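Next up: a single chain in C-alpha cells, the form predicted on its own.
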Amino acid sequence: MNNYTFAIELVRWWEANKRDLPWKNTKDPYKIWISEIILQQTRVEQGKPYFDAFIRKFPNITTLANAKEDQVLKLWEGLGYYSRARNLHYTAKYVSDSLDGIFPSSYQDLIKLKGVGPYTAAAIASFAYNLPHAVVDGNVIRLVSRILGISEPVDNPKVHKDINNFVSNSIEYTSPSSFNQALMDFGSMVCKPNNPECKTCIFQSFCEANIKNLVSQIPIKSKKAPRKERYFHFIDLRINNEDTTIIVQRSDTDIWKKLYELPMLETFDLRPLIELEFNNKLQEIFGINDLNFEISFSKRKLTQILTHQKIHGFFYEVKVNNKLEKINPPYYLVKRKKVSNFAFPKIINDYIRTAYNS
C-alpha cells in the first residue's frame, strides 16, 4: 500500500469518525502534554477522569510546578507507573523555572524533557504546532504491521524503524495533526488488538494480514521473560485500641517510589511471618525490646500485577498493648480516617478499602 493512499484514506475516515475528547480540541502544549503522559500505559476511558482532575487542580504549568510531590502522586493514584507522575512534576518545575513557563516548540527540544520520549514529543509537536512528526505507539505498530503483513517481531529495532519510516513518509501528504489523531483513533477504534473491525475496515482490501488471514497472529512480539514473583508482608498496627495505624514512605530505589505503605517485610516464598520477625520489625519501629502484641489474623492475601513483577501481598493486623513514647523515623502515626490523604500502591488501597470500611 502506498503512503499517499494510506494517509488520505485514514484522514478521510477520521474526519467522519473522530472522537470528542477534552485534549483533542486544544493547541495548548501543556494540556496536550498532560494528556499524553496520562495515556501512556492507560486506556482512554480510564485516563479521561484523571485528565479532567489534573486540569482542574493544576490548570497550567506554574500551578503544577508549585505543587508538592505528594499532591501529584495522590492525584495520580490508581494509574500506576508512578515514575510518569514524578517526571511530570520534575518537568513542570524545569519548564517553569528554566524556560520561563514556556513549553518548547520544536521536536528536538521537546524530546529533551524528562519523561518525554519520541511518541510524546511527536504528539505535542504535531497537535500543538502542526509539525510533521508521526506518532508511533502500540496502536500504530499494530495497524501498520497488519497492513504491511509484517511477520517478524515488531520489537525488533529494524522492524520498528520500518514502521516508523512508513508513517513518517505518509504524514507528508496531509495535516500532521489530523494524521496523528487519525492514527491514534483508528488503532484504538477499528484495528483493535482483539476482535478488530476488519469487515468494515477501509483498508481491508489493502491489508496483507486480512488478505492472508493472519490478523489474529500479527503483530508478533518476542517472548517476554517471566514476571518476578515477590512476597510482601504488610503489618497494619493498632496501638492500645486507638483508631490509628503506622505508615512509611517507600524509598526511591524500588517499585512504587515515594508512595506510602504499611510497615513491610519481604520474604522469598509464600510462608507466613513468624513471631520473631514481627517482634524485630516492631522493635525497629518503636525502639522497644519487650513488646506485648497480638496478631488478629495472619493471612489476608491480595495480588498486584506489574509489568515485570507479580506482588503477593499478605496483610496482618497487629494490636500493640504497650504504652509507647515515640515512633522511630521514617515511620509515623496517622489516624485511620486520614490514610486516604496519602498515595498508596493499589494493593494497599484495596486492603484499606476493605479493612477500614468494614
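Switching forms now, from the form predicted on its own to the form predicted in complex with the DNA, please provide the structure.
Only a single chain is listed, so you will not see partners or other molecules.
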C-alpha cells in the first residue's frame, strides 16, 4: 500500500470515528503540552481526571511556573513516572522566565525542552501548529509494524526508523493534526494489542500481518524485564500523645523521585528488623541518644508491583515517649491528620488509608 492511500483512507476513517477527548478542542500549546506529558506511558482513561485537575489548578504557563514543586507532585500523586511532573514544572519556569512565556512553536525548539522527546515534540507541533511531524508512539508502532509485516523486534532502531519513515512519508498528503490523531485513534480503537478488529478493518487487504496471518505475533518485542525484589521497612512513628508522625522526602535518584514516605530502612533479603537497627535509625532521625520508644513489630505488610521491581513493604509502629518539637530536614514532623497534604507513593497511601482511620 502506498503512503498516499494509507493517509487518505486513514483520515477518512477518522472523520467518521474520532474520539472526543478533553484536550482535543484547543490549539493552546500549553494545554496540549500538559496532556501529552500526562499521557506518556499512560492510558487515556487514567490520564483524563489528572488533566482536568491540572488545568483547573494551573490554567496557564504562568500559574504552573509560580507553583511549588510539592504542589505539582501532589497533583501528580498516583500517576507514576514522577520525573514527568518535575520536568513539567522545570520547563514551565524555563518558558516563563527565559522565553517571555512564549511556548516554542517549531519541532526543533520543542524537542529541546526537558521532558519533551521525539513523540511529544511531534504531537505539539502538529496539534498546536499543524506542522507536518508524524508521531510515533506505541499505537503507531503496533499499527505500522502490522501493516508492513515487520518480523523483527520493534525495539530495533532500524525498525523504528522504518516506521518513522512510513508515517513521515504519509503525513504530507493530509492535514498533519488530523493525520496524527487518526493514527493514534485507529491504533487504540481498531488495531488494538489484543483481538484487533481485522474483520472490519479498512486496511485488511493491504495489511501484511493480516494477509500472512501474523497479526497476533506482531509487533515482536525482544526483551522482557526481570523484576528485582526489594524489602522496605517503614517506621510509622507515634510522637507527642501519638497525634504526630514523621515523614521524609525521597531523593531524585531512585524510584518515587521527591515523593514523601515514612522513615525507611531497606534490607536486601526477607527478614525483620532487629532492635539495634531501630535504635540506629531513630538516632539518625532525632539526633539524640537517650530515646525512649516501644516497637510493635510488623503491624502490616503490603506489596507493590513496579515495572522492574517488586516492593515488599513492612510497616512498624513505633511509639516514642520523648517530647519532641523540632526535627531537621529531610525529616518532617506532621500531624497524622495532615499527612494527606503531601504526595506519597501508592504503597504509603495504601498503608495510611487503613492505619490512619481518622
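Numbering follows the first chain given and starts at 1. Only the largest set of C-alpha atoms that superpose within 1.5 Å between the two forms is called the rigid core. Predicted model, so just to flag it, every value in this text is computed and none were measured.
Is it true that residue 308 shifts between the two forms by 2 Å or more at the Cα, once the core is aligned? After core superposition, the displacement of the residue 308 C-alpha between the two forms reaches the 2 Å mark, so yes.
For residue 288, is the C-alpha shift between the two forms 2 Å or more after core superposition? True for residue 288: a C-alpha shift of 2 Å or more.
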